[in-house]
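Just one chain follows, in the form predicted on its own, and it is written as structure tokens.
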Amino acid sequence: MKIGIVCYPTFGGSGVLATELGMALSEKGHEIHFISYQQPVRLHFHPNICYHEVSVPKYPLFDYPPYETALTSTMVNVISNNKLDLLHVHYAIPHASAAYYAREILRKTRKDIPYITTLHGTDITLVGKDQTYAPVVTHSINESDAITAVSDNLREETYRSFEIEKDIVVIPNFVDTEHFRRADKDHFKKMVAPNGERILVHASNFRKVKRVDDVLRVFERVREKIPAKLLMVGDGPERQHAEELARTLRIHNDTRFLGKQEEMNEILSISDLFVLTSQYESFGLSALEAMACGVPVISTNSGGLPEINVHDKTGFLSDVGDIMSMAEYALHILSDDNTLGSFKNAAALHARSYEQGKIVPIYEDLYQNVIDNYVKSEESNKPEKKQKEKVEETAESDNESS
């Protein structure tokens, strides 16, 4: 197959998911071209992969440069060119009405194509929440060939958010266990603990959702009981505040904010706990990864999290803001090697339902069975077409005529 995937190239979890299922299925024979403002960040070569880059002008007359038309003119040239079978678009807004627009315009040339949407979160929780989006949201969504959502939570909020009159499939997030799976790294932990204290980290966008406060707040209480050193990895709007609340804490000697990083793999090798306190998160794909790398999570239980995250088993959850609760199961695990071994090996095993062999192959069947019910729509709709391609004929010539 030929596949477009539209997607955010940032560290975001939506970016993360399709980046990493374009290689995967690049590794399985299929073409894949991405389209986005810039390469994505986990993108890597491959013979079967291409990368498309979307342009935006910049004119005196925009306050505002209009991506979702460039977006929209970048997707009609990549499929046209390279003669594309189906479009992926990762995150409502603007990838989905994009989409819809790509169509539209490629139908009046007789070249549709059929699209998919994954829904991955925010899209539905906060901004296609807003008047300002929520028709266009609501029909791009309704316009596709097919929907996704990671987790039963989004799907459900989905529904209760806008007039959804499509069945939307939940396909969750999987994770590489190849990429993300616990690696000696002996001497990085040295460095970071020297006296074998206790690891924790946090990585996220450093968002208000995200409520790094909460972070710092929940370790200024276990590093009272045990010594233990912070991993802040990300960056984001609240970094800086999340800097200076540290040091009013009075534990910035113990925690390093370390920025964007690539290879979390190798942080999460040396890690001991990993502590995510959104106030929402559609699925958690970061806690899963962590997992993976056998780091037990301790996180609120707000959206999705609650699917991946098995309390007492993988880890613990806990009510959003409930800093007290997240401490003290933080150091239920983290006191005991034992406990911590446990809890490390339950974590491990649980990520590999969400293997990257499992997953992908479901996405493979839902393309294939939109790209079939495509071509059989065609088929049924060409004497349709053929009357109406004959009307379009005749009056072209009466015209010519007149």
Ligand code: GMT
The other form holds:
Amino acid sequence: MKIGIVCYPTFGGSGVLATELGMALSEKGHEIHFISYQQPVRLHFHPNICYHEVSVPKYPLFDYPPYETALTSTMVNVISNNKLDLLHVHYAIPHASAAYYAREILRKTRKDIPYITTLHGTDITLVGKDQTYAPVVTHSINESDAITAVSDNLREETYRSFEIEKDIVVIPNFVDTEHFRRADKDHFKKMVAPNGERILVHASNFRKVKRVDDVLRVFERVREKIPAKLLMVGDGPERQHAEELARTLRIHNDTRFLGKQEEMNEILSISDLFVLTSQYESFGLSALEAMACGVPVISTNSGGLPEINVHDKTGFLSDVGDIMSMAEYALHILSDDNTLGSFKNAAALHARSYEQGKIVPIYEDLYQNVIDNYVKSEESNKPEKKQKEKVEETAESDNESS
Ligand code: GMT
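Having seen the form predicted on its own, the form predicted together with the named molecule:
Complete assembly follows, chain above in first position.
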């Protein structure tokens, strides 16, 4: 198949998932065309992959550069120049509405193709719900030829927040367990924790929804009881504040803010516990990647997190903001090597149910069904279309002769 994938290029989970999906599909012989405003961070060269950059020309009149228009035009060009079979957009805003518009434009020349929208999280739960966007989001989701969500919780949230007329298929996120597995990185571990301290880790885009303050407060309580270090991976609007808080809480000497990192598997390989304190998380791909590397997870019980983090097995779940409970659970897991070992094994084992090899074929089947149904419905619409074209032609020649 020839597939266009539209995504955000950044470290966020939706872009990461879209990139991993495209790379896995290219390995299986599909031709993949990524469309984004920057090269996606995890994208590696493969002969079956092309990357098309959306650039928005500057013009003095444009206080708000029309990204969606540039994106739509790029979609139209990439689809027709490369004869794509399908477009798969990740994160509804603005990708689904651009895909809808591109399909409408191409319909005129009968070169239109179907599009699939995958909902990831805040495109529904925060941004999408906003009345500024809601009518367009609702329409472009409903117009999709298939809709997928990354968890049962996000599927339900979508039905609750929008008037969706179609079935939303849940296809959970996946992890490449060949890449995300515990590797021997003891030399790094010794550098971070020279006296055998336990290593806690958090990774996110440091937005408010992640509640990074809670991570620091949980760590403060853990470190009061046992020797421990904290690695904070990623960057975003709350980072500076978090660094200040670390100093205020006097945990800064045991905390390292590493910024954005590409080799997350190496960092996870030296870690003992992943901490995810989010207000909401549709899935929590970062937690799944941690589990695949044998790192148990302390998380909130919000959104889709209970679907991947199994309470008292792969880690523990607590209410949002319940720092005391999170710290107690963390101390329980880290208390002795045997307990930690059994949580580590259970986490790695559970992550295998989300192995790339299990989930990617589900997308492939969906693509094939969507393409087949689209072709069938085009076929059945043909007589109607011909009739319409005839009427239009007659009207045009009547106008010319009058
Ligand atoms: O919605 C967002 O916050 C952005 C998005 C992203 O691009 O990182 O994250 C969402 O999609 C991820 C991949 O499906 C999920 O693992 C995250 O849980 C989800 N984030 C939220 O729901 C806050």
